[in-house]
Amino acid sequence: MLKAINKGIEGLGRWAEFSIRVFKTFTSKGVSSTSLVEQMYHVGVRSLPITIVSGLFVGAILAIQINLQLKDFGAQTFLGGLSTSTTLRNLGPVLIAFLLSGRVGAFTSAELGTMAITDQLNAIRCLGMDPVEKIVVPRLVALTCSSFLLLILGLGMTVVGGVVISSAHLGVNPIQFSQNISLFVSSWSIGIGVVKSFLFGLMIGTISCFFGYHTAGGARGVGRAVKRTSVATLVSIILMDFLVSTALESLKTFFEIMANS
């Protein structure tokens, strides 16, 4: 048990060291616009269908589940506000980040891992260039930006999914659905969703690049890297969601106390 804990702490330290190195490289040398656009196409544009479909179904599922509770109390008029608030603040970003981590995170980890075991990264070093600058930074920036934008799009689609399922199946028309959204969804709620989306995108990017870059052991090593990327990303998203929710709610309470004092 102690050995596993030490190994986990060591891995966390190596990830932090790698992330700092990538950040320093990015701030000092920037990123190639051509490589950035190419990588954003690979990890972003190609992920649009799964983001749109998953966002629609996540919104629909949450609307159905919340409607079951509200229906017992005759409070279906609040369905739009409650489902939208729950989606934007908590479940929406987490569920869509899970799907994206499997799509873009695993892809990036496998791609970098293949480059590592086939000595492509060593070839770049032999040419006198830094593989972190030429290979990792464009992928990390593209992955973070694409994941953030896809999460925002996915959150928007969750609202659309809630509206569609409510009007088609739950007997709540779109006008009635949207009337109470402003009562439950504030700029703070939207801000929480945006902050979580950015942090989730950053976690997906740094973790997948870290495990892919440090792949060793041939084809089996690529498989291990993808598996570790998937597990670490899912756990990190859950932990990050808890920490961000706790911190932002505490911050909101502090501001409210200061405003009333």
Second form
Amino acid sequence: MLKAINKGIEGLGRWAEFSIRVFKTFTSKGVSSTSLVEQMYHVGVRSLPITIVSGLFVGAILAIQINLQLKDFGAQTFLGGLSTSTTLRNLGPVLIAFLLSGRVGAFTSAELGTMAITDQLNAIRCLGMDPVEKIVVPRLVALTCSSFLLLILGLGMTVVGGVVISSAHLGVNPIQFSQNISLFVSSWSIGIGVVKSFLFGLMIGTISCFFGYHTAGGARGVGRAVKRTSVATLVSIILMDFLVSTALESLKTFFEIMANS
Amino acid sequence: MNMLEVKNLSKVLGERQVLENMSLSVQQGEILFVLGRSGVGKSVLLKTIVGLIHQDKGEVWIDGEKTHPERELAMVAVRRQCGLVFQSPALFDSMTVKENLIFGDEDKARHISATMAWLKLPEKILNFYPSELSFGFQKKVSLLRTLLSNPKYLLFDEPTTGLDPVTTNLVNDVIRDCAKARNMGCLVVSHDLQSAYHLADRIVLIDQGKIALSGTPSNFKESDYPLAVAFRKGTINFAEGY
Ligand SMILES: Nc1ncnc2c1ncn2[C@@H]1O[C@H](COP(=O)(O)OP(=O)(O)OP(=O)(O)O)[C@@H](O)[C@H]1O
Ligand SMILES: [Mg+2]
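Please give the corresponding structure for the form predicted together with its partner chain, as opposed to the form predicted on its own shown earlier.
All chains and molecules follow, beginning with the one already shown.
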């Protein structure tokens, strides 16, 4: 047990070290725009369909759930506001990040892992170049940016999903739905969604590149890297969600106290 | 002092002492063959020389300067001087052949045609992806990629394994040209005895992580060291040993 904790902490340290190294390479060497565009296309554009579909369904499911509870109190007028605010702040980013971690995180760690075990990363070193600069940085930057943009898009789609299901199935038309959104959804909740989306994108990017880059031990090694990537991203997304929510709530309370005094 | 020297190199991987106190040297214009059975640590030796694997003990010297594998930046210069041709083709599979060849330095494009002709590679493959090429072509492209960076020393990891006799001869000719016409130092790791007789200035035989034999091809032909005898007979009993 103690050993496992030790190993976990050690892994966390190595991940942080790796992320810092990638960040330093990025700030000192920049990133080539051609490989960035190529990577953005690979991970970003190709993930559009799954993001749109999952965003719609997440929004719809949450609207149905919340409607069930509101109906008993005859408070369906609040449906739009409540469901939009819960989705944007919390469940939306988490669920979409889960899907993206499976879509792009697993892809990236398998790709880098295969490059590692077939000596492709070594070949780059032997040509006198740094694989972190040539391979990891473009992937990580593309992954972080596109996950972020996809999450924002996905969040937008959750609202659409909520509107559609409410008018089609729950008997709340779009006008009623949007009437009290502004009551519940402040710029603060949108901000929380955006901050979380960025952090989740960063987690998916750094974790999948970290495990992929350090793959060793043949096909089994690649399998292990992908497995570790999915477990680590899922756990870190949940933890991050918890930490960010509590941190931002305290920050908000702090501001409110400051404003009142 | 223009040579690549390996001094007392030792490396343990997992439970096994893969390299034990290994010393050898290659001069410019010379071809040294390192022979050994599968799994003896030949690839590990080459990767250690260019710092892809860090040795536990021992040193690597290039032209009278010691290398520092722990300093990644310092190794860049070393790797530019010592081109390693990997055992697997190690081509970037998401890029075309041309992109593989000019990776990191577009200037190399100027020399592609001449070098391709040397290796008898048709230019039409430039737009192919590595997965669309046969293994033999992939190995030639991999060799071409290393040659284009024009190193002073060339390290070959089993350059002829898995190739047909015609391609084997072609690759051997290229190795000889590199050493004799271009004055590069060539360290060839292999278990292809025919090629070794054909090309080598000196042969080193490694057994159980250590150098068992070192000398000219004719020394090797006369040796009665059991593994040398077995290599000559071509009847290594793979059931034995490892
Ligand atoms: N990264 C590693 N971790 C642990 N053991 C390794 C590693 N790389 C190689 N080995 C072990 O070192 C030994 C030598 O491997 P190496 O690849 O150098 O053999 P080789 O002589 O090149 O064989 P072949 O002719 O089959 O290519 C093998 O037993 C291998 O299992
Ligand atoms: Mg080998």
